Each structure stands twice: as C-alpha cells, then as structure tokens.
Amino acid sequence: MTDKATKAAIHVHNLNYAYPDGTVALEQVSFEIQKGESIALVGPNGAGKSTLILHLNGILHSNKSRGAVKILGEPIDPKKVHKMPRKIGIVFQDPDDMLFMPLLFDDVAFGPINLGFAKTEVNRRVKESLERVGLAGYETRVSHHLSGGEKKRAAIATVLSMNPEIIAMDEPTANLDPKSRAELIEILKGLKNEGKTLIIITHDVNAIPELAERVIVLNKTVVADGTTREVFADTEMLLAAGLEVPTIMQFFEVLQAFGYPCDVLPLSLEDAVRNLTQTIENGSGHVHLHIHKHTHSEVNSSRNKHQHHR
C-alpha cells in the first residue's frame, strides 16, 4: 500500500458487487480520489453508478469485497456504518428520501442529534448549513412544502450539518428550472473551493466543467478516468457509453467547419468568451468565418456524431 493510497480520501480497489437476484452491478472497480478533488462521476443507466456511491458509506457491502472501499485512510467496517456520516455524506437524488421530520429544522438537526452533538451545537449547525445552501430562516418551514429546487438544497443542508470531508451527490442537477439548477451550480462550486472532496453522479454534461477537473466514466467497470478535457475529447469512447459532450464543445467544432480558427475546444461558456476573446484580440477585432466545399458535410459529420443518443 502506498503512502498516497493511505492519505486518499477514496480508495477503491478491485471492487465487486452482484445483486441477490445475481446481476452484476460492478466488476473489478478501482480509482483513487484525493483530498480536494472534485470528480465527475457518468455513465449510461444501470451502469452501477448509485450501486457504487451506496459503497462508499456502507449501505452496501460485499463479503467478497472486504477492505476494497477504504475513505480517508480506514476500511469500512459494517459494524460501525453509523459513524460514517462524519466521514462522507451522501445525497440522495431525490430530495424527498432525506426529508421526512415535521419541519426543516428538524431534518437538518437530525444528523447531529444522532451524534451526539449538545443543544447549542446542534442550533449553530443547523443555522450555518441552511446560510450555506441559502436557506437561512427557513427552520420553520415545512419541508414538503418546498419548491423542488429548495429541496434539493434543503437536502444538501442536511449532509453538511454533520460537515464531512467527503460528499458524494447523485444527479444534484435534475429535474431542476434554469435558475435553480444555476444556485445549485454555485453552492457545489462554493464548496469545492472550500477544500470539499466531492463526487458527483450526473448527466449533466454541461454542468461537469465548471464542478469538476476530472471524470471517471463507469460502466459496471472504471471505462475512462481522466481530465475533463481528456474524457470528452474521446469521441469514441463517450459513443460506447451511451454518453455526450458539452453542447459549447460541439458548437464550436461546428465553427470549425466554417474556418473559425480553434485548435482547443473550449468546454464552457466560460471558456468560449476567453477563446473568443483572444481571437478577436489576434485578429484585430474581427473573427472570419466562410463557406468552402467541404463545410456542409463537416458540419453534418459534427451532428451526427453527436446526436447519437436522439
């Protein structure tokens, strides 16, 4: 074992899991994820993705698997899943299995209550969780009685009021209206510039530049592990998984087609105004695009290529 191995915040080394009924979810799964990291965790449907996060805290756990799952150090041990929490927190895709005491206070507060934190600690952490998620004053509140973006953030608060090291989320981003999926996008942001070690399940190919400087792509096995940039620039793996690329990406690969000069695609908005900047910058003032023989059919090689999934 290295010493790298050791100080990881998530090792996992040769992990399998098959069902009661016999379907195999995982095969022979290892990565390491370091403290800080931000990882993007994809794959098609039914590739072991939730199977795989339900490892991490011990909900699941195989006998053949033993020690192949260690966070921040230590192998889980079944017998003491319950003080998991202050290690890695999990949240649900579905906000309503993490919501279900009479008020939001009383959902936040449930996790320290159980371990063991006094009154006081209790009120401070529950108070600073809901501020972080941009809840304050919300205690009161029902929480069945929240807008669906208020829930996922409602469930967000409830994980960090135990503040683990870890946090994994599965699908934080969806079924959610723009402007909630863009507050959600900064509080994930906000807490990985805090030092937060986050894996996160999603589908929202969009979302993944901003939220994560590398992807593991899984499906039942590790298929892809790498930057942001290094997974999405492998077309033909991302087609094999069923997958796609950020819609930025594939719009300035159709401007390729036209002449726009772009040696790097660029994996954001973010990204595109600097790289449309500095073009314009380099080209005084001015970006040149143009039509030749070969455009249409460069233009529906591009589309075709990336809609495959439609």
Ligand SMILES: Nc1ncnc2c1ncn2[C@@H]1O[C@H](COP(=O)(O)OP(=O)(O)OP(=O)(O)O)[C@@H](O)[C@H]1O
The other form holds:
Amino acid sequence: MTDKATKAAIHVHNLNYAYPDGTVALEQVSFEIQKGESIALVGPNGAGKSTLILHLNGILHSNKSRGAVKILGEPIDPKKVHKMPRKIGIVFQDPDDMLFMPLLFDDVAFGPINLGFAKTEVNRRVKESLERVGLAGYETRVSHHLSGGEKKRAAIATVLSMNPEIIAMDEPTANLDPKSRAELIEILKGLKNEGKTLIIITHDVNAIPELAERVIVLNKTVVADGTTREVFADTEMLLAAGLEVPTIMQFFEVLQAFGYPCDVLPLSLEDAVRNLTQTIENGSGHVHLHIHKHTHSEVNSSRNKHQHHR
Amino acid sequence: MTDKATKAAIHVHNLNYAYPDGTVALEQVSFEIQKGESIALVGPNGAGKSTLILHLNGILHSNKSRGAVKILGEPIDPKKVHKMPRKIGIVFQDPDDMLFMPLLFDDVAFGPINLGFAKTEVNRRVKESLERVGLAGYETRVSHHLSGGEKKRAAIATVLSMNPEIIAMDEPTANLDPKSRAELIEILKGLKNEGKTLIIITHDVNAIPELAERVIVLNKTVVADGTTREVFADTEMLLAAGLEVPTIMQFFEVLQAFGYPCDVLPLSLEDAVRNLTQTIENGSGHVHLHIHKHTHSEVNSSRNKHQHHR
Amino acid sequence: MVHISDGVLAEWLWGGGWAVTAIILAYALSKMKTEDVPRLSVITAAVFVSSLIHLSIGPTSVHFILNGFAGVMLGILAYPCIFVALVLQCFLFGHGGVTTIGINTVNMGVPALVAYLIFRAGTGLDIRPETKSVASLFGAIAGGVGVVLALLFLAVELITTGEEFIETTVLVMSTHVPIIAVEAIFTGVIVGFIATVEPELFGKK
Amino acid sequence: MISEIDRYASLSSPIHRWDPRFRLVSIFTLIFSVVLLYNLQLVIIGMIFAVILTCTSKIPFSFVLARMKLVFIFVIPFFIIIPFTIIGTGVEIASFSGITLSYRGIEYVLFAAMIVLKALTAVMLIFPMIGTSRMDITIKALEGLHLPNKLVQMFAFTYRYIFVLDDEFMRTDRALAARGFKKRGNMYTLTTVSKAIAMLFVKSYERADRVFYAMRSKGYTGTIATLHEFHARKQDWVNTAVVIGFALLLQVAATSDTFIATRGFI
Ligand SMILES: Nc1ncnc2c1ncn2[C@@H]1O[C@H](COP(=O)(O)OP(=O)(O)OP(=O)(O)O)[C@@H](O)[C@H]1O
Ligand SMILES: Nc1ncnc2c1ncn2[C@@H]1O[C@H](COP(=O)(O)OP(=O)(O)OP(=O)(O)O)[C@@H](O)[C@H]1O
Ligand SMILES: [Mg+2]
Ligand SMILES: [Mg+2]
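Please move on to the form predicted in complex with this ligand, as the form predicted on its own is already shown.
All chains and molecules follow, beginning with the one already shown.
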C-alpha cells in the first residue's frame, strides 16, 4: 500500500508515435504526474495532445511505445485496454463520440457494466454520476437529443461512473456557452478537490489558472513543464508554441509599467481581485499609478511580446 | 443605386421556426442589420443561432417564415437559394461539412463555378481567397488531411471566393489554438475593414469587442440588441441568457470600486491599455487607487453579479 | 463473403447481372432527386464503413453485409447505394471482381428490395418509439431475409455455372449461417435504436 | 484506416500520362477480355500483359501484392476445393464417417488455377487502371464518359465521406474501449456494436443534411461543375489502340484451335 502510494499516477518516458500514414505525432515525450495533481496539457492544433492521452490507457500503441507509459506504477498492456477504466478514464473532445446508446442511462451504465458490477451498484453509480454533473433525472432522455452543454456533461458522467483514479479530458470547455463553461469548471474543481488526478487538454488559457496547478506544453515533444506560473512566465516559449498568456496576466504587466507594485502577476480574475485588495491594503490603503519616463516603452514592449500577428 | 444603398443588408421580421420534430427554435425574431455593420450573434447553447443563420439564405424555411427575411431589400425565395451566394455567404460551424470535394481547389472553386464565372476568373478567385486566409499553395491538398485550424480557414476561403456582400460565420474561433484564433480574428477584422457586412456567432465573449460593434443576444427570440457596450452593460440580462461580460470589463468594474475614475469600462485588453494611459495622462500623470468604506462591498457585489454558479 | 470474384461464373450469368443492374439502376436513378444525392452518399459511406467491421464468432470472423438494412432505410434507392459501395469496395480493396459488379449488385440489391417490402408490409412504415418492438422484429426479419436471399442467389448461380462448384457452394453456405443470425440481430437492434432516437428517418426516402 | 488506392497517383509514367477516360475504357475492356478466356495459356498471356502494364505504371509491386493478398483469401478456397469432391467420382483419398473425399484429377487443378489467375489478373489491372490518377480525377473521368451525373456525384461524395465516417467510427471504437468494452463472440458484443453503428447512421443522416445545406449555400443546383477538362492527344489514342487491340487479339486467339477452351466438367 505504502509502496503503491509513492508511485506516480502517470509516468511517461520517451514516448514516440507516428500514425500509419507516417505523420509523426509524438517524439520523445517524457513527464511524470503524481497522484492528486491537476495538469493542463496545452499546445497548438496538431501538437499531439489527443494522440498523447489515447496512449494513457493503451488505445493507441506501437512497438516503439512498449513500456513507455506506466499508470499507477504498472506498464500498460495494450491487450488489456478494457481493464484500464478502473485506473484512468478518458473524456473525448466530441461528446457525440461517447454517447452511442439510445438512452442516457445506458450510456452512463455502459462502463460499470463492462467492469462487471452488479445491477444495484450500476444503478447507484449512474445516479450518483448524473447528480455530480447536474443531470439528475435525465436517465431516460435520449442522449442524442441533449443540448451541446448537456452532452458535454453527460460524457463526463459516463466516465465518472467508472470511478477512475485518473481522469483525462480533451477540451472539456470547447463549444460551450459561458454559463455551461462556468458550470463545467466548477465540476472539474470539485473533482480536483476530491483528490482525483486530472489531465485537462485545453486551448482556453483563461481557464487554466482555475483548474490546474501545473502546465505541460506539448508540441510533438514536451516544450515546457512547470507550475502554471512558471510556464506562463515564459512568454517567448509560449508564443513559439502558438499559445498565449491569460488576459489578466497581460494586463497586470501593463499595470506594472504604470508603477503598480507586484512581484507575482495574477493569473485569473479572482487572483487579480485578491492581488489588488492586498497590494492596496499593504500600501496602507493607497496605490499610485503614474507615468514615468519608461512607461510608454514598457507598455509597448509588453504588448508587443504577446502579439501573434503573422 | 442610391435606393439599393439605403436598403438594409438584412431585415428579419417576426421570424418563427420549429423543427419537424416539434422543437421550437425561433420565436418572433426581428432585427435589422445595415450594410457594413459587423454583428456578434450570441446566446446559450440551443438558442437557435445556427438555425437563424440558415434562414438568411433560405436554406431553412417554412410556411411561417414566408417574407420574414429580406436580404439587401429583397425577400428570400426558397427556390432560389442557389442565387443567394452573391449576396450572402455562410460559413458553417463544422468545416468538414463545407469541404466535400476531393481537393481544396475544387472546394474553393465550387461557389464561383456555380455562379457561372469563367475559368480564369475562377482561378483568380481561388488563389486570392486562399491567400486571404493564409493557405496560399494549398490548392492540391486533400481536405481530409488538413489540421483542424487549416480546415477552419479553408471553409472561410470557400465562402470568400464567392465574394458575397454579407458573410455569416458559425463559431469561427471554436477549437482553435490561441495563435490560429488570433490569426482568424485578424482575417475577420480585414473583412470588416473592407466594408463587408459580418454576422459572427460566437461563445468567445473576449473576442467580441475586437470584431463587432453591435451584439444581438438570441434565446429563441431576440433578448437584447445594441452596441457592444450597451449589451455588455446589462449584466442581468446576460446572466439570464447564460452569457458573460469580457474579463477585462469585469476587472475594471473592480478597479472602479478602488476609486479608478472611469465612465466607460474598456471591453478588450487593447481598450484597457488605452483607457489606462489616457486616464493617467488626464489625471496629470497620476491615478490613485485606494480603499474607501464601500470598496469591499462594491467589489463583492461586482464579483457576485457576474457569477454563474448553480 | 457474398462477393463473387472474376472468372468464376459463366459469362451469361455475369453478363445478365449487368443487364439487370443497368435496368434497376436506371429506374432507381429516375426516382432519385438530385437533392437526395448527399444523403444517399453519406449513407452509402456509412454502409461501406460498417461493413469493414469484423466480429469474431467462434473460429470465424464475420462482417456486416447490411443489404437488408439499406433496403429497410432506403427502399428502391438502396440499389444505387449498394452499387456504388460495391464498385468502391472492388476498386479500393479488391473485394469481389470487376466483371461481376453487376451480378454482385443483383445478389445484394434485389434481396434489399425484398427486405424493404417485407418491412413495409409488417410495419406499414408507421415507426414511433411506441412501435419500436414491431419495427425491431420486422427489421430483424428483413435483415435475415436480405442475407438468406443473397446466399440463395449465390448458390443458384454457382451451381448453374458448374457441378464442380457444389462443394464450394456448400462450404460458402455453411460458413455464412452465423452471418444470417448476426445480420438479423444487428438489423433488429439498429432499427429499434433508430425508432427510439430518430423515428422520422424512416420516412426520409 | 482505409488505405488509398491512389497513393501512387503522383508518379510519372506513360500510364499516368494517359488520359484517364481512355485509360478507364481500355483497361476495363482488357479485364473483360481476360475474364472471358477459357484457356489457361491465354489467361497466362493476359496476366503477363497485366504485369507489364503494372510495371510500366511504376506502382511498386509490393503495394499491388499487398492488395492481392486479400484476393487470394477470397479465391483460394476454389483452388483447394474444386480438385476434390465428396459427391462425384475420382481417386479416393480419405474416408471418414461415411463421407468419401476423392481427388478429381489434374484437369480440375488446371481449371481451378485458371479461375484463380483470372481473378488475380483482373484485380491487378485495377492498379494501372485507377491507381495512376487521383481518385477525384478518376471520378471526373467517369463524368467525361457520360455516366449519369447523379451516379458520378454519388461516387464523389461517398468517396469523400468514407474517410470522415471511418474517422468517426474509429473514435467511437476508441470510446468503447476506453470504457472497458472488449469485443468477444457474444450477444452483448453484437448488440453493443449494433448500437454503435446505429448511432453512426443517425449521425450520418444529420451530417448529410448539413453537407447539403453547405452545398446549397454555395450555389449548388444539382450538377457538379468542375474546371477540369480532358484533352485527348495522339499518344492517348495510341495507348488505347495497343491495349484494346491486345484485348481483341486474345478473343480472336480464343476462337482458334490452338487454344482449346476448358469450360468446366459436366
Ligand atoms: N488518424 C490519423 N492519421 C494520421 N494522422 C493523424 C491522425 N490523427 C491525427 N493525426 C495527425 O497527428 C498530429 C497530432 O494530432 P492530434 O489530434 O493529436 O493533435 P492535437 O494536439 O489534439 O490537436 P488539436 O488541438 O487540433 O485537437 C496532427 O498532425 C494530425 O494531423
Ligand atoms: N435538425 C434538428 N431537428 C430538431 N431539432 C433541432 C435540429 N437542429 C437543432 N435543433 C434544436 O433546435 C434548437 C436550436 O438549435 P441551434 O443549433 O440553432 O442552437 P445554437 O444556438 O446554434 O446552439 P449552439 O451554441 O450549441 O450551437 C435546439 O434546441 C436544438 O436542439
Ligand atoms: Mg485534439
Ligand atoms: Mg450552433
């Protein structure tokens, strides 16, 4: 037990993968994720993010990948993919791919049934998972007819019902309206607080600070790996990888140029409000913004360094 | 000519639509868009946004919709959908639906050929449109081998090649990485500056201020319609419609509570930088942020009013 | 495998196959509206893709044939779909033969039409979530009949070609017995599914 | 993954340069001619010509053989079964529980060989026929040959959407596996896979609607017009004359007494 507890949730070492048509998707990918961590996996379109998470339960594999991925200390056996859902659950990008049963109940029950649970346990899990994502009472709805946001949550429920230790999600907030997005972020935060290990692929940089304490930047290989703050501090690398810094962080850089005293830039809006309150409180209730002789050039260079224009 | 010039680009009056299965998608929708305007069409998942733009060239229609939509002053004749592309081009949400020909060239040439242009003109338009979206030289690529971001831009090129006066786009930035998103926004800005009338469906509230000067909020019917600033000022309505205010605007509301003098809240980051510079310059090089006795309650109420939590 | 390769059958058989196919195809195409083209193509692609799925049952591996299902969903328009699917299967994978495309289309397509008639007679095409079980039942019958008839056609053709094919015919028939059951169950499930989820699809012809 | 027949369409060879309309008609005729032969020697001559055509097209033989492997699986039972009989007479080789298996003789072996060779030749000829231009050009050539427009459009769209749906199904397949599903030979597997395919169909219908909408909004009126034009040159006629001439020659030879037909054994 103590032994297992010390093992990494996910251990990837020198993972390579090329699609059958020759497209190289992953090159020498290595990283380790500890239990209970929540990680954002970011990178440009075509960086291999989706390809990578399909390796985490052995759905994708190749000769070159043998032994390259260990989940909870054990190397993946591609012949035992069907045994993996207890350990790791994957939420695909397009919920339509995950909802293939006539009724939502069947979809959410599908995993537990495959894992061999008794009927009462299956029912319990379905009920609990649907409640978890705010879809209690939707059991007899036709999955296909749910709205975009509901489908997304339903897809998560189909994974929660298997109660895996690790959950990997491919762009969970894509195509959602702001309300559904906010609700989804709450669901993810809840999972994080429960101690699940989370890997979240996302293009939504403004959501990252709320969700993940660590960011892995992938662009065929791992280009950066560190705390959210560390990664967002490296603007040059981010720009090269087609990424961006959260809006609020960019704005506070500008504020600094106006003399706002701030060592650690806030990453999210909530962070910013806290930072502002504290800075002003520490400044005995006052803070001075002013234009000094470098202000304009500092503002310009700060703005320029974040620009993506061709 | 002068007569036509005074006519609205799009005129929708009391449009109703229910899908054959009985789902009511649109109810008494009315609005008018002038030539050269750029409009963001927002609303929660399932609000009927996609349904609405399919009415703008007569693809979707019903008995109840007869005469409800006028494009450039003329009512739509559902029998003449094929004549519409000169007037209005629609970019669908899923680029796979728009790229149905074997080669990218054929897809981009499809519209102009149908419109009856000569071969040299078709070639010229294809070349120009592909350049426009940064895909010059992609003519002989096979659509199903393009990346997500490339497909999205290709879909736009297939519409640009018809050179319509009005362009409607369904979530053009969804699923794009930040760099591609920034590039796409530049493309859209270019179209706007060229004087095209634009309707952009989006869930990406932070992109709206850059793209649109007017916002229409749809939730089966038109819930709000006004300048971007007006619409974003009505937080209550937005919250009820599952929407959100841009991050920067939310943050400046907090700044106000700390005594930042600002009548018009900035909507985008660039806006904010300008606002800050000017305010400080007007304040003779200084601005004071401080905690007054209402600061904390103002900050709290400002934060709360934007919260979506269930 | 219900496809016949080149060089097996007597030429009057595969020649006749082309003739029959040309006639039915011409008729079906005249019934087909241009706006049906995208839908029929996507369905054809779906039939094509699903027939690539193999299930291992005991020692043999079977794959879906789906001619009965195509008939149930498309009626007479199933014929051009099956034709297009067979041509592409032949050209993309080398399944079946080139000269036998005509007769292979007859073998799959005519049973598809019979399957449709059975399904229509049984359900009156009144498909709603409430009538799901009736639809399923007749879907299963139609699916089974689609394969049985296709096999029967094949057997008759092989045996009329020459006595030396009797053993081959017996072998082909016996390996296909599980497919009849699989196809019947499959068509039943899928028809029931569509009746629950999107019953109006049955009316789209 | 669906492999692509036109992977080597970008090579350059006399066959690649041949106008696809002429190429289709010529090689199609040749296939029919070979299949109509009932003499082993002539079939072998036909096969040699097919090999020459394939080599001329520069399509790697490994690629061709990989496809022909599949054909073998289909036709090899004939080769194994036809020479033996359990009903007719012949040299008895085995007898168990009342069933006697007999060997029919060398004629039957040759007959089976002829069938297998014809099938293989036909499939081999598919490569120079359509593997030498991109699939879309081939489909356009069908239009140039005045096939019904609706049919040509069906080929074009079906071909495009095979890849989209194959991708879609692959994703569903992965989603099944990711939730602990393993294909076995049982009823549960069958019904589950059936439901997954049913979903593929339902989604396909919706996609079809959207594609049609997209086409309509790009001015589609029922015919797909493309810019591609074919221009026949002298060389195209020469190639055609050679291949069709050879096909006819085979038929003429078949009527001569030198090549005796073996049309089965009744
Ligand atoms: N089935 C496939 N066959 C061949 N190449 C593929 C396949 N799937 C993906 N690729 C290619 O592999 C690379 C990595 O793709 P992947 O989907 O993992 O990227 P991603 O990081 O998830 O991108 P996105 O942000 O757009 O989802 C891309 O170049 C892509 O085109
Ligand atoms: N083909 C259809 N048949 C029946 N109902 C449909 C169909 N297409 C859409 N609907 C329903 O009509 C309503 C409006 O759908 P629409 O796609 O226009 O919403 P939307 O505003 O574009 O949403 P999203 O932001 O998720 O794209 C929804 O309730 C949807 O479920
Ligand atoms: Mg991805
Ligand atoms: Mg929509």
